[in-house]
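The chain below stands alone and is given in structure tokens; this is the form predicted on its own.
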Amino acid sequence: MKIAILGSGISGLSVAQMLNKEHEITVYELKPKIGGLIKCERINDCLFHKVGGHVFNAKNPKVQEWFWSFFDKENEFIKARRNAKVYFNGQIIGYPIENYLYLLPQNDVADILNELLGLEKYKKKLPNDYENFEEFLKGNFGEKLYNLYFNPYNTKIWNTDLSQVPMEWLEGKLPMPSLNEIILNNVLRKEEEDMVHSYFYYPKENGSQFIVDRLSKGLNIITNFNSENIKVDINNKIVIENSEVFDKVIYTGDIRKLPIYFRSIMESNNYWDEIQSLKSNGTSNLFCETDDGNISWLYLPESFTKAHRIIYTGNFSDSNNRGSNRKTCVVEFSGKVSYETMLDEIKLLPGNLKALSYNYEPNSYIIQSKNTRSVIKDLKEVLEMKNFYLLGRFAEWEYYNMDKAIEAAQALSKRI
């Protein structure tokens, strides 16, 4: 078949490679440069992850097998231990915070433990038994720790009311420690080893741009594409730019910005208002030089700064700092924050930060509501009857990391 793929992020490039051996594939990219959220660029020969800091880690063996078929794990990648921390009360403490309660003020620790002991009297619920994210956090960690850490941090990131966040959206992303585990981890000073990214792999050169460039090899990619140039002919074939006829199209862009023809399908099936009401946050990222250290991620829950985390990409590979005698990092803010404001904000943060560059991405984090998944599921079925498929974080409105994006691409390529 002739198949068009709209978008060259990790989802688009992955499904293109999966289908390329058996079908004629063309990838269309809206922007001048491929890579979507995981693209990077060099600033003064230092590597700037323009939207966060992307690494590879997967528990799914099929995802691992497919990914490593494109790379030399031993010679092209570095295996690193996730060294995440929390900046709290002016000190750097361990992550996740419930394992490091002993570093908090004594009165706070007493209140937190009393609440945890009180919660232990009740039968433990599974995550999906809770009505929403707020109830889950309070039900597992108590009001004190919720107010000190979980609420301010998560509100900063998601910029939304946590009581409106459904649990299904966060499946597989949530901590579920028992009281015994919390107490043991604090007494024994035990490090967390079961987190999704406890260990990760990172390219020795050029970060996630290296992954993009490798996955793009052998593919026919057209950049600066206008997605409005899509029509459907009388034979139910999809026509792009008035000449190229495709049997199927895979769309990895923002579902709120579907090509006009497919918007009309949404309107006729009463999906348009639902899709247009979907919420997302952009991110403002300030690329900085920083003092030497060994942290990978530093979370910033407190209100003294608008920033919510620092990603020390310069610690992932020395080649990321090639143009500087210091390490580099990315300071991330939710929403659109002016460059001048970000410059003021980094004065409040540790590391003697010095700005090198910045980027605003209008669409980074997706937020689901209670009926998002059912609406997307129904819409997928309608669109697939027209040979038009949705894939990826923004098309499926799922908070996919790299491994989950590849997993979803595998499922779709198998169906096709």
Ligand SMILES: Cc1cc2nc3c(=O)[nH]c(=O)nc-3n(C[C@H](O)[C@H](O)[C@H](O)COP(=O)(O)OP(=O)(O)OC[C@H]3O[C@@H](n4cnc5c(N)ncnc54)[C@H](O)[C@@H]3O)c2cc1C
Second form
Amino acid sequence: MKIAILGSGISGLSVAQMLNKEHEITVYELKPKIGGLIKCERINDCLFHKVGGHVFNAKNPKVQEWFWSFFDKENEFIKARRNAKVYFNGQIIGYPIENYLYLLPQNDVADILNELLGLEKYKKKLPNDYENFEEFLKGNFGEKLYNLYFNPYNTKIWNTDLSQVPMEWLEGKLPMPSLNEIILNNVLRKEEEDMVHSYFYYPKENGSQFIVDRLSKGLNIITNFNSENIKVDINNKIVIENSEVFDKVIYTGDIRKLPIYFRSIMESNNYWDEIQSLKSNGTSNLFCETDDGNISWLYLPESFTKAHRIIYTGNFSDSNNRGSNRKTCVVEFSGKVSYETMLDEIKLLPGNLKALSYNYEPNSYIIQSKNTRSVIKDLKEVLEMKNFYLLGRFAEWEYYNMDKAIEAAQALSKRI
Ligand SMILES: Cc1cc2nc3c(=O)[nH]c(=O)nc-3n(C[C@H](O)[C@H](O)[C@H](O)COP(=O)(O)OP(=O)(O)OC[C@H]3O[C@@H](n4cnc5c(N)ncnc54)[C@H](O)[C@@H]3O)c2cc1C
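Next, report the structure of the form predicted in complex with the ligand; the form predicted on its own has already been given.
In what comes next, the whole complex appears, and the chain from above leads the way.
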């Protein structure tokens, strides 16, 4: 078949590689550069992850097998230890915070423990047994820890009312430590390294741009594409730019911005209002030099700063700092924050940060509401009858990481 793939992020590139052997594939990308959220740029020969700092980790053996068939794990990647920390009360403490209660002010710890003991009886079995994210956090960690940490941090990052966040959205992503575990981890002073998911993989050279470059090899990719030039002919074939005729099209862009022809299907099926009301957050990223250290992520829950996280990309691979005699990192802010404001904000943060560059990505975090999953599921069925498929974080409106995007690409390519 002739198949067009709209979008060259990890979803588009992965599904293109999966289908390329048996079908004739063309990848169309809206932007001048391929890679979507995972593209990077070198600034003074230091590596700037333009959105966050992407590391690879996959639980699914099929995803691992597929991914590593493109790379030499030993020679091209670094296996690194997660070393996440929380900046709280002017000190750097471990992550997750509930394992480091012994480092919090004594009065707070007494209140937190009292609450945790009281909650144990009422605790529900599974995350999905709670109505919403706020109820989940309060039900597992108590009001005090919710107010001190979980609420300010999550509100900053999601910029939304946590009581409106449905639990299905966070399925499989939320830990539910028992009181026993919390107490044991505090008494035994257990470090994050001892726990599961303590490792990740990271390319030795060029970060996630290395993944983009490798996965784009051998593909026919057209950049600067205007997807409004898509029509469907009488035989249900999809015609792009009046000349190329495709049997199927896979769309990995924003569901709210489907090409016009397919948008009209949405309008006639009453999905339009629901899809248009979907909310997402952007992120502003300030690329900085920083003092030396060994942290991978530093979470910033408190409201003294608008920033919510520092990603020490310079600690992922030395080659990321090639153009500087200091380490580099990315300071992440939710939403659109001006360059001047970010410069003021980094004066409040540890590490003697010095700005090198910045980027604003309008679409980075998706927010689901109660009906989102079922609406997208129905919409997918209607569109697939027209040979048009949705794939990826913004087309399926799922909180995918790279491994989950690859897993979804595997399922779709199998179906196709
Ligand atoms: C701050 C942050 C940190 C993250 N960290 C990690 C991490 O460490 N590890 C991890 O595994 N995941 C991480 N993720 C998640 C990861 O970024 C996403 O899962 C992944 O990049 C999504 O890829 P995608 O291809 O679905 O979407 P995108 O990367 O958005 O790609 C979609 C592409 O489609 C193009 N496009 C849009 N509309 C059209 C159109 N009409 N025609 C043609 N092209 C179009 C876009 O320009 C874009 O290039 C992180 C995400 C964020 C926001």
